[in-house]
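Here you get one chain, nothing else, as structure tokens; it is the form predicted on its own.
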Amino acid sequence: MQFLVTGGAGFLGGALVHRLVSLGHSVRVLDDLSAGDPARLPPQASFMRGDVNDLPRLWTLLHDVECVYHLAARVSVSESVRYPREYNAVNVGGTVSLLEAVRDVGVRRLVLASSGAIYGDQPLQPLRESLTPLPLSPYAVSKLAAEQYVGLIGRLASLETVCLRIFNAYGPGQQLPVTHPPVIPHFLHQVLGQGSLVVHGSGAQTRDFVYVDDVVDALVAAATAPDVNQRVINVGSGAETSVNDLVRQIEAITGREAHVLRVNEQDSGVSRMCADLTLARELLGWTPQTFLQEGLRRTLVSDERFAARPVSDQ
């Protein structure tokens, strides 16, 4: 098949492009390199630097494309609180621009990488797709708006659409920005470098950490699965891990004791997150294969930032 992957030089995008190429598909990549790196792409992929709001460029890239993966987005919850206008412009405006181009060219299917952050704080766990969203950040609002546009324009244009609500993805090569870094690579970096881990509140708040290869499996399945048009599907591990337990697992994997600094006030995130994977199993034939301990180990061994550090056999 012929694919276009927006945001394809990023963490998830790069892993997806490698998988698609390994399966024998032709892949075009569009990325503005605000967070991506073309060096992570295989030579078989066709890369173009550009903005997802550039309609003429999209029309060119979409020629003969059968399926589009839309991964281009700003992704930091805390950053979105400071820059809501930028998150709206990229995550909502960019999605609408892409949908216009896809409609005009006549692409068959579009798969949106959405987010579990849309659910917000819910009284019941695990989180089912039928729950009413309660977004708590501009990032979550932008992803919910993108889902709504994908569903609506998909219906109006007879375009097949699938929205995957991806929970806390992690794995080798995940970006580690100075501000607002993702928790797993940040904690690994701090423990291995004998730095401190800041834990807000009791540390009992939970997340659903899903390994990058499992996310890619779900994305690949969504391109060709039957009977998924207009569906929203969770992609997570189905396991609920507290911050305290994450610290303990990192200590066990690295063989080092973490220096934890506890801050009384809670962070701005939700208190609990765990994905219900019933629809993913039924519609995509997908279940995650990598438990957190194994995913942490793979990250340490495969990521050059950590690979030189000693890893415990425990």
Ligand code: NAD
The other form holds:
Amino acid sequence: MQFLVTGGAGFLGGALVHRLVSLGHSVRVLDDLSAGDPARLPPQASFMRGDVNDLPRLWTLLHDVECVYHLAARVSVSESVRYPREYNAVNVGGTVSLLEAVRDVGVRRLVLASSGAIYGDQPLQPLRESLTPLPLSPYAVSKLAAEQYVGLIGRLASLETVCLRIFNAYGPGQQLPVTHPPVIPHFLHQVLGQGSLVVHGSGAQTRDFVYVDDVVDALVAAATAPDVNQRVINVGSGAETSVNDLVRQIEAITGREAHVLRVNEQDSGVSRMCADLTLARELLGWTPQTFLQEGLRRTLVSDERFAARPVSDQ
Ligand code: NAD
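Follow the form predicted on its own with the form predicted in complex with nicotinamide-adenine-dinucleotide (NAD), if you could.
Whole complex next, starting from this chain.
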């Protein structure tokens, strides 16, 4: 198949492109490199630097494409609180631009990388797709708006669409921006470098950490699964891990004791996150394969930023 992956030079996009190429597909990548790195792409992929709001460029790239993966986005919850306009322009505006171009050119299917952040704080766990979203950040609002546009323009233009609500993905190659580092690579980096880990609130807040290869499996399945049109599907591990538990697991896998600084904060983010995977099993035939301990181990041994440092056998 011929694919276009927007945001394909990013963490999840790069892993997806590698997989698609290894399956024998042709892949074009559009990425503005605001966070991505073309060096992570395999030589078989054809890369174009550009903005997802650039319609003429999209028309060219979409020629003969059967399926588009839309991953290009600004991805930090905390940064989105500071720059909501930017998040709206890229995550909502960029999605609408892409949908216009896809509609004009005629593509069979579009898969959106949406987010579990859309759920916000919900009393009922695990989180089912039928819950009313309670977005708590401009990032979450932008992803919800993108989902709505994808569903609506998909219906109007007879384009098949599917939105995957990805939870906290992690794995080798995940970016570590200084201002808003994702928790797993940040904690690994700090423990291995004998720095401190800052835990906000009690540390009892939970997240659903899903390994990058599992996310890629779900994305690949979403391109061809037969009954997914107009569906929104969770992609998580289905397991709930508290931040305190994550610290313990990181100590076990690195063989190092973590120096934890506890910051008393009323607002330590959403209190619980755990994905219900019933729909993913039914519609994508997908279940995650990698438990957190194994995913952490693979991250340590495969990510060159960590691999040089000694790791315990535990
Ligand atoms: P990432 O930042 O590594 O990838 C995003 C890519 O989009 C980057 O390469 C960036 O350069 C590119 N990009 C940003 N703005 C662009 C623009 N205007 N035009 C073209 N390219 C642009 O992040 P990621 O973790 O790989 O996330 C990929 C997608 O998955 C995003 O849509 C994100 O919202 C979604 N998602 C990720 C997670 C996660 O835990 N990683 C969880 C839920 C959803």
